[in-house]
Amino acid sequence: MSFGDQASLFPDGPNGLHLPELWLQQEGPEADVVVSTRMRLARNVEGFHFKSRFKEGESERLEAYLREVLLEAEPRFRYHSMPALSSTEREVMFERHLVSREHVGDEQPRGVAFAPDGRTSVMVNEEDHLRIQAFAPGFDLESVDQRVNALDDDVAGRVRYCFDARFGYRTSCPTNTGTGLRTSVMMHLPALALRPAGNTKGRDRDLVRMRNAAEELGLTVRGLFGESSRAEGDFFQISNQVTLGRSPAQTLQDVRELVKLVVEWERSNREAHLRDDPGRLDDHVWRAWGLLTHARRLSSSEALSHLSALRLGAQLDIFHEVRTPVIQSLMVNLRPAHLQLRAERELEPDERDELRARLIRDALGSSTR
């Protein structure tokens, strides 16, 4: 099976679904550390109430506008209305990160917009009424900024945001006010979560500090998918939460400080647990790599645990069985709503935990030959 294939995995759907390319299937730079880079904005159109304060039939006047607007600054976007799309389809958009969780279950007239390199996004209709993503693979802050700036510009020449010249963009949520912008980082950080033998809070030290750190420069750290999400997997993100007085230059200096802080700590634990132990780091690879060609059973979080252990020992050239970008790739195809969609049905639990462990088997199976 190859998982470079979108069109294979997964049929369009009833109302026409394209899904964009993986993008996460490339690697960046600090790749063996950092998976991926996200910058977003907020911005609300005038003439328009906050969401909050829709009058009646105000939301599907501004998506259908809002549409409009998007793709005529930018032709190649794909649009999707939400609520067109199947729970299955909306879970997919969520699970590659197109869009939130508040997104997937609105009720309200709402889409999203994507590139087909799927590296640029847009959501209509979130809490504000626009939030403008760009994405990349790997530490790659410059290229992110560069893009989400870009098509921010082509939509503010067709548009007129909410404004003001004392607090900057206005936006539904205060915390958002300012420069609307939010940048967060994907890490990968198995060895700062992996506990030296015989030390049981050595996890718990190493992640405090890293909070820690984040919270003198104004940044926090959450899970995969963001705001309330666990770290499943050993999978961080690293995030701003100031955009009131805080210049957008200013914020990516200090998420670009603590990610080359973080980057250090992890690369300093791993080269400790090569050093000190070995053995227990090649067990803890070697037996993640057993279960998943063998297990007939797994769930989400089991297997983005092992996949996890994989990505780590490819990263250290302990094995050279699969590559990261298929590891990578494998993360997101193999999440409830895709498996869902790949079959076409809806699953029971069982049913996708025996499809996510066969789809794994055949992976990493056909990866060796």
Contents of the next structure:
Protein chains: 2
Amino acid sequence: MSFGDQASLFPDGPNGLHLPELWLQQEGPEADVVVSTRMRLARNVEGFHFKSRFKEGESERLEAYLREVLLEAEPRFRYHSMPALSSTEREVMFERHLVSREHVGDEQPRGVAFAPDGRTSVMVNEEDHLRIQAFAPGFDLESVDQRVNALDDDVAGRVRYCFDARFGYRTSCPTNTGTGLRTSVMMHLPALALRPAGNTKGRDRDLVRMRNAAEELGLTVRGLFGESSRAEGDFFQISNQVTLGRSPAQTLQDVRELVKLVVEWERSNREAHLRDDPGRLDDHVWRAWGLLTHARRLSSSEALSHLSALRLGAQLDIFHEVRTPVIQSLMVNLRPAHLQLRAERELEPDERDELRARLIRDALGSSTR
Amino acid sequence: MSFGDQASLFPDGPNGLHLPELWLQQEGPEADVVVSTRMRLARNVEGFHFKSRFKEGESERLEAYLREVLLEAEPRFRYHSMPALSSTEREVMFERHLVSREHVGDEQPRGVAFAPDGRTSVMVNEEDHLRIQAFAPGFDLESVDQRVNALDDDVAGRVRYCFDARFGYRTSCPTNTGTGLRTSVMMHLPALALRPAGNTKGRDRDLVRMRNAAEELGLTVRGLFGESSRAEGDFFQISNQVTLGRSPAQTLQDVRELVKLVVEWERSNREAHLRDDPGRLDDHVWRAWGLLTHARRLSSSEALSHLSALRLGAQLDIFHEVRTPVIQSLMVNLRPAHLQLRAERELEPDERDELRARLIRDALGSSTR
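Would you mind generating the form predicted together with a further copy of the same chain now that we have the form predicted alone?
Time for the whole complex; same chain goes first.
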């Protein structure tokens, strides 16, 4: 059984840690360009202060209460109190997109609940009392919309949400007040980012065009892990900003519109590259393969950028050494905390890069034949 | 029979072109650091003007005369008049180091004679009437000294050289007057050039140290093809500048001293890299291998830099996929004009890079098993 083919590095969870299935290795609708769709709702519960104003002992009581509510609402949920996890385990949760960066480093009592299939999760005591999330591979707003709202309705039958008839859901930070809804679509845009040979402006031009279109719709574009500057591996997140005065349906419509537009740009850029200079694409993909299967040290960022090239090759059907599910599994399983969890100790950066390179060689070696 | 293993791409010479054996694929003394040794003598013949002052028809007469002299002196010599060769063929002669860059592009009647083993050659009507050269793999001043002087003595028995009792041999350019001797040693210095991780000054420091030591001895350091700025593939040429007032023996002694010094620096840097961070060296070599065996387009300069890494790995005995002779054969056979000669037509840069990448994959693929 190959490392890269596994649903998860840790099917049973080492040291009592539960990890969900790696749904990211599935391919959903528009998989050529869209990696995944995510939706989250920010909710707070009547009878408790907002997080910034918790009284002594209130966060503990709230976490215990919400844990019980969630496990009653969805008995298949796994629940972890974040402080009970090691820092590596908390980082792993972040690398799986189950919790936010803030939820990893916080000092407060807080937790995370998730379904075994990993497609639904809830953060407890993040910025808001509840952050209810649903995920799907590919571009699938319907699926995440249906699941996040089903869970939200279920929880709403058990607790009383902070709700204002005029503004909507009240949240810790006003930027979420209203719908409390954030929809994010993770897109793989290597051809938008791959400049025509000799054209140093190409990349910027297409990215500026995308950012302008996003701004007009009140949407933002960021990188894989929320970074605003460059997007590692050419993975870009499109998400809505506005939660007040715009209905969930309108928000979804805006996101859908931009995503469809960007999908078309990316596809037509891919076609143009294939038509104008197929040899350059071939070279781009085979170099990535040569490096991934031979390098002895690979940083997370370099590995991601080569995996991005392989994903492009696989999706264009010009490269057949490895399938997209293996690539997407590696994209997650090779992140730093996943590696440390596997090694069962903290690793120096060079050790991590060497372990990563070895695992990639093993995974790609065995998946190719 | 593999491309990379062949003595020459063109054993019998296409289109009547004669090419000598590729002696560069032999390993000589100190082969770990020294690629080759070369010596040349600048000579002019009484009874003819210096090149810049040739009268009408004089260059034709001189070429015909010297051709006859050379073929009498050494009946095994092959002789080509440069204007009878295509521009690609002339470039191939340059890539083999048989002729100078100037000899390729000149308009004058001029020629080149060489032994079938490629270890002796003579340019006729280059800057001087005769440029007598000898080559040897590795660091072997004795061998080139012996051969170049044997040929020089033989020719001196047949023609009268321009010689001045006070200054020595008279040459077209005063920088060669005196001994007319230029000794060059081609060194492979990847460890001097490979910076310690995180140290951006390392490379400059060692190269500056080498240049300073050279200057003190009246020697110069240049790149593989005489470029003075950067050295492609970390190949550096050390050669003497002074020809006046210094005996050939003293010149050889100076060159020997600097080469020995630089060999020791390079070796101790290699040992330091192996001791301090063997993983980094491994990564360096395997990445080069991964790219050479997978890239679909390789420029001459990039290929040379990866071949340099393989040569380092082979010489350090940490890399066993390919032997030094194959690497050194590729270093020559993949230069642009060699590729065009093989393709039997002019190639666009992309075509050349694709052909180069394909030939490298073929050569390394078949030489590895």
